[in-house]
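This document starts with one chain, in the form predicted on its own, laid out as structure tokens.
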Amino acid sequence: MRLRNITGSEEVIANSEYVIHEPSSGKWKEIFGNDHPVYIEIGMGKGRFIIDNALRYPDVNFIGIEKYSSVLLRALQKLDAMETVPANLRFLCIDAKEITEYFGKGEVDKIYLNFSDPWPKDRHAKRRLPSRQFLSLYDVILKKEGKLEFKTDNRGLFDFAIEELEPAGWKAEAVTYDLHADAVMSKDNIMTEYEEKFSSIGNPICKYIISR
């Protein structure tokens, strides 16, 4: 699906104090002014998940990453509507392929992938965010004891993601094919916009937590 460009979105993003524009590898403690853990969401969409996390966990620094300016604009509009914007939240408008330019080795404590584009054609498998190609990038920026959490309603994408783990040198710590029926893995679950939409029509949500 082709995303509609929103006139002025790039200008708004360029002028936002919440968006980091220059490569920031090794600088996140300086940017946030503390040494709290760093959690990132890659492909954050309109920002509900990352904003709700930042509000719930003020002692964690959250960074939302979104490739499309027209989508990131919606997250910024959410912040504009808030009385108090969480100080532990920043955004990046970049392609995930550039992630090692913005995070240093072992600088990230946790990575979230939520309802990523399934890129259904086989020739596009390398573009899928849970692919072994992207797992190799996450391997650089994630701390040794760090975790990656992935949620999707797309069973084909989830099966693909599971199959990619062993070749990439990762291991599954927890897996569910129906998150909302899993009392353990759904504990403290924060929903994304897509999760609420898909689960409301009966689509089971798959989730894994993986480590290296």
Ligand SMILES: C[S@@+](CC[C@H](N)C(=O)[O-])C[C@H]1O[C@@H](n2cnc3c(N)ncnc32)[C@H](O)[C@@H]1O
Second form
Amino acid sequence: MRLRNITGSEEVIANSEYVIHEPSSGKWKEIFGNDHPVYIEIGMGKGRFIIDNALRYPDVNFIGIEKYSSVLLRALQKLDAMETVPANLRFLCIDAKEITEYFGKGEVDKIYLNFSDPWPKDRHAKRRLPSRQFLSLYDVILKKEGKLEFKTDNRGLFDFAIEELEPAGWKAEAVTYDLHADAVMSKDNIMTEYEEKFSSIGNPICKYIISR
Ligand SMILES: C[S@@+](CC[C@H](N)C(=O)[O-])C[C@H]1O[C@@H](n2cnc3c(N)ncnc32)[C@H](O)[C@@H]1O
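Just the form predicted on its own so far, so send over the form predicted in complex with the ligand.
In what comes next, the whole complex appears, and the chain from above leads the way.
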């Protein structure tokens, strides 16, 4: 992901009605005005996946999380170009490290990680979003019966993510190493920007669904 500093992106985000600015733990029912399930994508990039989900599933509340304002701006520009913005969609411009300030215990029904940054150096392993350090934060905010879904074309990152499960107290419910060739796991699949890019050059997409 190119991280050019886009002039004014922070100001656009600060003024956007779709971005939640204050720690919002325990407040999502109030923010959406309903008690629909809450699904979040951490590291959403330009937002195609979360926006398409919000359009397809109006009875689920979707929150896209992105660390960089210059990237989140791209998602806001997509909303700008839409005739009607789905009412079940909000964004957070935060680092995933802060996630427990934004969601209360068990407040989230599903977590999506899509094409998370690989951080290839061993000493950066704990920065990887499917690492055991992050799984312990997801453990707090995810409902007891909630699930986490992770997709990537990076086999090294995927193997690492599988190895992290047991020590962190999670288990795999379903795993594929070629999502687009798997009729069951690709049913209703919504593509991300990176998924489109990497599958179009022939990279197989790995996916797991995990729970505790
Ligand atoms: C490789 S991109 C994938 C974007 C999108 N999910 C997709 O599949 O097209 C990873 C995104 O995760 C964001 N990201 C990485 N670490 C993050 C963190 N700790 N908290 C929030 N976002 C993060 C990056 O800024 C980047 O936009």
